[in-house]
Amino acid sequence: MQEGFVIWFTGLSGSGKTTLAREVERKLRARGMRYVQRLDGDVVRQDLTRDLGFSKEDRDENIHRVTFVAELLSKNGVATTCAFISPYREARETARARGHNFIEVYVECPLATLIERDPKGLYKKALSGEIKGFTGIDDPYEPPKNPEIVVHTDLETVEESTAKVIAFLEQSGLISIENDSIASARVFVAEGE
């Protein structure tokens, strides 16, 4: 039976989670993985969550739910990618003791960056006042203490963050090592940098 797991992706909006999450989930149903899900905020919010707003209760009660499913499937040996932005520590810490084999990848973006990259047009609008509570503007994001993986994606293209996450996977055990995987990638953990 395969292992599940999951992977955690944590970051300010627009630093590339969907992205990296949806190239990970395609990179392991190419291994042959039968259950892999992704599990995105913006999704999430249109089905689960579409009760909830954007105060701090709410956020952590949209986290709390996502946990829940993560740590279901997990469990029942479903590879599981979860991208939120999750702007608080203690969610996802809760998220850590309930998930089976989590691993937390910061993916790590200069606001300056995300600002000029502005694919939705949110930060515009929140250094406008138009969208108040923006996280990273006028909301806190508190960047995890020791996530096992950091992504720059100002630096690294998806190609080398996927690897990252691929290599980690492999040197945990929780997927086969290919012959001519990207295991070999160099895996950043917060303390090394």
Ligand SMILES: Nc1ncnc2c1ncn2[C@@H]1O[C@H](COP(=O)(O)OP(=O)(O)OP(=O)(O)O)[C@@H](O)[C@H]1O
Given for the second form:
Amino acid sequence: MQEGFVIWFTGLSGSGKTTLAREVERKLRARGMRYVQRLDGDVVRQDLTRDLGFSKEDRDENIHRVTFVAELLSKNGVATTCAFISPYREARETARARGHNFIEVYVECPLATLIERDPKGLYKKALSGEIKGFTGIDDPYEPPKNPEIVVHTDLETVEESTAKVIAFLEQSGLISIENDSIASARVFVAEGE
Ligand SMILES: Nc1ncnc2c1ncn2[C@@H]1O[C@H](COP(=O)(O)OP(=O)(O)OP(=O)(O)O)[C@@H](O)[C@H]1O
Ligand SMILES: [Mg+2]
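To test you: the structure above is the form predicted alone. What is the structure of the form predicted together with the ligand?
After this comes the whole thing, all chains and molecules, with the earlier chain placed first.
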């Protein structure tokens, strides 16, 4: 049976959690993994946790419910990606304790770049006071202290950040090593012959 795991992306809004979770998911499927599931704040908050807001209590409850699902999936052989701002360290530590093969990815990006990116126009609203309690502006974000992986999305391409996650999975023995360099070297030799 396929070994389950949880790849937990945490970081500010617009840092790249959804983008990377989708890309990692795509790469895993391309390798023939059949059981892959993404849990994403963008989707979960419209369904499983649609009754919740953005107070500390509600944010903790949001992560609590997702942790429950991620635990079930990962313990049953599913490659699970989680994309949540998840600003509070303690809630993430609970997710770590309950998830099977938990890998925390800190999706790091300076606030100035995020304000510039502003893919959803939320920073503009938060800075003008239209939205209150926005993480990174007037609500806290507690960065991970010992994440397995840190990606710097202001400096790396999506491809590079994704490659870091895939390499970690390979090195941990959670997915098999696919040696692209050997494969491309073979092609080169074949063409030269
Ligand atoms: N290395 C990178 N990794 C991920 N995203 C990147 C990278 N470089 C640039 N980007 C861009 O940053 C944006 C990230 O947006 P995305 O929706 O993934 O953020 P998010 O963290 O899911 O935000 P939210 O918490 O609001 O859902 C995208 O427009 C993406 O193309
Ligand atoms: Mg997102």
